[in-house]
Each structure stands twice: as C-alpha cells, then as structure tokens.
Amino acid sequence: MLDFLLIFRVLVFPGFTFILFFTLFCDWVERKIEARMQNRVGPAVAGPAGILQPLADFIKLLTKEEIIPRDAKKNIFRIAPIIAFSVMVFAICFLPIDGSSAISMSGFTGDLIFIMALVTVANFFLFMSGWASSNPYGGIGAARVLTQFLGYDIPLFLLALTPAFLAGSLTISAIAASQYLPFILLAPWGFVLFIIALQAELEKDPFDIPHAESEVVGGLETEYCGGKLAFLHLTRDVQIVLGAALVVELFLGGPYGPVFFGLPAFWYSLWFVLKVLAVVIVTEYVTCLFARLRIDQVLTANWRMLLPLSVLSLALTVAMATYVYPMVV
C-alpha cells in the first residue's frame, strides 16, 4: 500500500521540491551579496528584486542546444552531472529539516558517516564529468577536483567528529537534538576549522581551484552546455546548501529552537531555513573577501595546516568534554 505521506515528504516538503527552490533562493542571496560587495546591481529583472533569476537561468539552459564533443566518453558525459545532482539531493533528504528527515523520522545509527560518504561519491561523479569531456582544461579541472576533495575530505570528517563526540552519537538527529547549548559555543575552534574545510569542499574562494577561469577556462565545465551545464551549476548550488545544512545540524542546534505557538514542525522548518541562510551568508562573505590561492598553496594549506589542526581540534574537544564540560554544563 502506498504511503502518501512519505511520497509527499520525499517529493514536496521537506524533500525534492523544497530543496530545489530553497537552493535557487540561496543562489539569489549569494549573487546579491557578491553584487553588493563588488558595487554591482546583481539580479534585478526576473521577479521582484531579481529573485526569480536563478530559476530563469536554469530554465534557459535547459532549452539550449546540447553539444557533445567528438572524443568524449558520451555515456559518462551525459549521466555524470545528473547522478552528482541526485546524490546531493539524496544526502539532504537524510537531514532533519522540520524535526525529522524526508525519508525517515529519526534517521539511522551512523547516518553522519553515510552522508559524508554520499558527498564524496557526488564529488567523484563531478570528477568523472570533467574527465569524460576529453578536453585538456576539463581534465585538469577534474584532476583538481579529485585532488582537492580527497585531501579536504579527511579534515572535514575529523572536524565533523567534534560535535559527534560531544553528543555521544554519530546520528545527525541525535547530534542536533542534544544541543541544549549549541556546540559552536562549546567548541568554537571546531566550527571555524569546519567552515574553512567546507569552503574547500564547496570550491569557493579562496579554494576555487577546479574552476579557476584565469588558469583552466572553466575547469570541468568547459565542454558542457545546455541541460548538462544546468545540472552541474545546480549540483554546486545544492552542495552549498548541503554544506550549510551540515554546519547547522552539527554546530547550531539543527532545526530546533523556540516554539511559540502552533505546530512545532513549522518553527523547526523556519529555524532551519534562517540558520542555513546565516551560514550561506558567512561563507559568501569569506568568498568575497579572499583571493584565489594557487593549487600548491591549497594542497599545502590542507596537509601541513588544516589536517594537523583538525586532529588537535578533536583531541582538545575530547579533553574538554572529559574534564571541563561536566563541571560547567
């Protein structure tokens, strides 16, 4: 027998439809911030204050002619962007948005590891997108994706263990629900390092190496056009929302907050949206304030700085949680 509530939650709210339109809204917010920082107007035509511009751009790309390079690995070239997008959306469906995730009420034990693994899988398909284009710029961009993501996945996972250790669980819903005091206050060093690692995972400045237009034209997207390019752009935008949502769940108390009246699910959804927007704004300000690093600087920052600091962060959290927090909290 069909479970219509489950179908609604997966396809409408808090599932696919909500994720899609919230992603487009976050894209509009980012473009407005960049325009303000660079003394430009930004989106201003489609919809009030240009709020429908990301949707218009997506629809426009879907209507464009699609051209596949002669030497491309055609099947991979066609499906890799769509699979990467699907995996990112699937990962968000496991995050509690209105107090529970779209797929299950309380997730499952260890779903933090599963979500982090899905992010790695999606990044691998982004690599496959550039590799399949058989373009030298696409190949270099794809290699940079693989090099950067594999490097920064390690400190990102170690830093995600900080709130997991404080909560005593690897389940996202349990970590979010246990934050009577947000973990950003208990382990601010972990939050700062997590934001830095997240910038690299999201390919945002100063870590925008795979798409460095002054070096590799468009990186892995060089040969893409039409609908496939639309899904590559949408994958990046969904990845930004997923990264911000992970910060919210791990350090900012998840969707939980004051419930004044009415249904708790409404207030949980509202707090989730506001917190994610706050993280998106922070990451976008970092993007606008710092210039792009070179590829050697990106790798050096990971292996010589961020990785050791992430290990120290976890060790400090373990020590604080063992000897200090029981006397304070």
Contents of the next structure:
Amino acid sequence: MLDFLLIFRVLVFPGFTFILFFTLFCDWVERKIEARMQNRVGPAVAGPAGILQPLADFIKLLTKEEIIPRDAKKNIFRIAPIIAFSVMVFAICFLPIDGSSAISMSGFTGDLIFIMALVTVANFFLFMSGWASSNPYGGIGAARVLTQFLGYDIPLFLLALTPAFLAGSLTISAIAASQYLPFILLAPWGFVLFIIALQAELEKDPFDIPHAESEVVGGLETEYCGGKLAFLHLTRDVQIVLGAALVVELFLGGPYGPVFFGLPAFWYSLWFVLKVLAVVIVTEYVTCLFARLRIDQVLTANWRMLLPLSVLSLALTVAMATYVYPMVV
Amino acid sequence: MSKLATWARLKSPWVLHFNSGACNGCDIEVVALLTPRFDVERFGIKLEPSPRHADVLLTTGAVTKQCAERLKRIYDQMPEPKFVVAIGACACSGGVFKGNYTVAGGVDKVIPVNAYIPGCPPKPEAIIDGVVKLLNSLKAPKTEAKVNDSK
Ligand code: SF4
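Having seen the form predicted alone, can you show the form predicted in complex with its partner chain?
Every component of the complex follows; first up is the chain already shown.
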C-alpha cells in the first residue's frame, strides 16, 4: 500500500509527470512574456493561445533523426543530457510541493546543501555534453558554462544560507515551515541578491553567455539534434523551475498559504504553483530588460561585487536575527 | 502516433537561414519575419542558429560556385525530415545573375527544393504563405511538395 503511494508520488504527482508538464507550462509563460515585452504575440497557433507550443517542440524533436558526429565521444554524447535532466528532476523531488516532498520522508538535515550540490552536478553534466560533441562552438559553450559557474556558485551558496540562518535549520522543509512571516520581508537584501545570482545560474540575460547565439552559434548544444536536443532544452527549463522553486522555498514561505476548505495538499500545491510562476515572471522580466554582459565582466562582477555583497548580506542577516528580530517578532 | 508527430512538426518548424550569394534584399525580408509586425513565433517558427536544430532551410540568393559546396554541406548536416525553401527570384532560378560565370544557378541545382517563393524580394507575407503551404503539404505525404506562389 505504502509502496503504491510512493510510486504514485514519485511518478505522477508531485513527482515526474507533474514536474514535466509544469516545466512545459513555465516555458510557455516565459515565451509569452518575452513576446509581449517585445510587442509581439508569441506562440498562438498550437492549442489555445499557443499553450501546447513547448509540447509540440518537444515531440517534434523526439521524432527527428538522431545524428552523432563522427568525432564525438559517443557514449557521453548520448547519456550526458539525459543524466543532467534526471539530476535536476531528482533535485526537485526533494522540495516540499504539496506540504511534503515527492519522496516523502526524504527531508533530512542538510538537504539544502544536498540540493545545491545536485545543481552543481547537473551543470557539470551539461559541460560534459558540450565537451563530448567535439565541436569548437560546443567546446567554447561548455567552457563558458564552467567559467560562469565559478563566478556565481559561491555567492549563490552564501545567499542560500541567509534563510537557513533565519530559520536556524539546513532542512528545506523546516525552512519553508518556519516562515510565518516570509523571509523576503525579514531579509529583502538577501532576496534581491539571490535573484541576481540565480539569473546567472539559470543562464538568462544578462548572464546568458554560455549559449549566446550571436557569438557561439548554439553553445554547448550546437551539435545536438533530435531527442538529445529535446532533453537539453528540457534541462534548461527544469533548471528554471528548480531555481524558482528554491526561491519560493527559501524566501516566499514555501508551499504554505491560507487553506480555505478541503484538502490542504490541494491548496499547498496551488500556492506553490502560483508562487513559482511569480518568480518565473520576475526572472523573465529581468531577462527582457537587460543586455548580455561579456564573460570577463560577469566574473569580475561576481567576484568583486556579488561575493562581498553576499558576505555582507549574511552578516547583516545574522546580526538582525540575533539582536533585532527577537525583540520585534 | 504518426498523427501526433505530424501535428508536432506542423506546429513547430524551426528554420535556418542561409545566404548563398544574395544581395541582402531577401535576407532583410527573412529577418523582418521575426519583427513584431509579422511575428512568426505565432506559428511556432523559430530562427535557429545551428543546422542540427533546424527543420526548414531558408535559402536566399543565387548559388555562387564557391558557395555550392557549403550549401550542400549545411543541407547534409540537417537531421531528417528536412525541407528547403528557396526565397527570391535568385534562389529559385538564378534570377538576374543567371548565366554569370561565378554562379552555379538556382538552389535546386545543388540540393532538392520543396518550395519556391519568387519575388525580388518576396514580401514577408509571401514567405509565410510559402512556408505554411509547404507544411500543409506534409499532411498528405505522398504528393510531391511543389508549391508555387506567384505573389
Ligand atoms: S531575389 Fe532580388 S532581393 Fe533577393 S537576392 Fe535576388 S536580387 Fe536580391
């Protein structure tokens, strides 16, 4: 009995199937917002208001011919995109979505660090996929993924510790559950910096250097086609959902919100979806507003500004949490 | 299953633009497709940077002898199923450059072409119309996809 429930939770809701369709939906929302910001209509023909567009792209890519370049490292070329995708989905499975995470009873002390580590591993597999394609553009794109990664990883980690300090725990579910007052109100500086660092992690403007079309063709996905390309695209979209979900869990009170009637799980999922959509909209808004930086500018900005600022934000948070908030809250 | 695949292909044709010797007139028109006024993303059409990602190859201009080999290589790099649309009088037949000693001729001298869109340069509407007609010809797969749009 328990096993059936676990399988259902992992495979259907709030596990794999839910994440897959939610990801495609977020992709559609992003494309629509980008189009509207540019005074265009955006996808409009596939399904009502083009809502099936990401699904159509996905299916089409799956049905295309698979080409493996002669010089590519064939096994890595084949499996790296799928592993990157799976690791991302695996990381989402640890986030509480309908009050508990997909793998129930999986919340353990320090799973925040575990999830950040999973994101790192997934990024490394993205690098491998580009490197294995033996294409100069793919190689440059892959190297850029790692270079950019050097810049934002440490600030992102430090900033993720801000809510952990406020909650006094490294467990994501505990952090989410302890936010009677969302941490965005208690530490707005941390939230703003986290969004900026996240923008770099998600490879979106102004940090979309790894796949800058006008410079490196398609970046690490230059040589990919068919199903493998579909999974690379999906990895990027899942990464955006994962990043947005992390913001929700750490700063926006997680899936918790008012329960009006009926099952709390339903309301929690609804709040989760709405909050993630809000974060996705914010990041896409930032993407549309800014132009791309150069890779050296990104690294300088991250090491000279973002890193000191995140240390400062952490110190400020610790000071506030120790001296000020106990008196007020 | 194949119905689903056809639907997906119809709804998401990703295009690659290749200039094999055009005067840049047709290229401007192709780029105009992406602007807010025409916005081909409505139909799921996306301009892709790499031939590996593309379904439709939009070629402009007469094929110069030097470019012929490159055009063929780009075509070979695209994964099946793939389609070629020749945009502009030059790409269709060589146009005003026909018979020139540096020009091999129209695009169909080098690679198979699925749709011809004449005009010098063709209007963006004509290009959209040509691509849509090409896609609709997918629905009945046996017939030869030769679309001649005389706008
Ligand atoms: S058809 Fe006309 S506009 Fe197009 S490339 Fe030829 S000469 Fe230029």
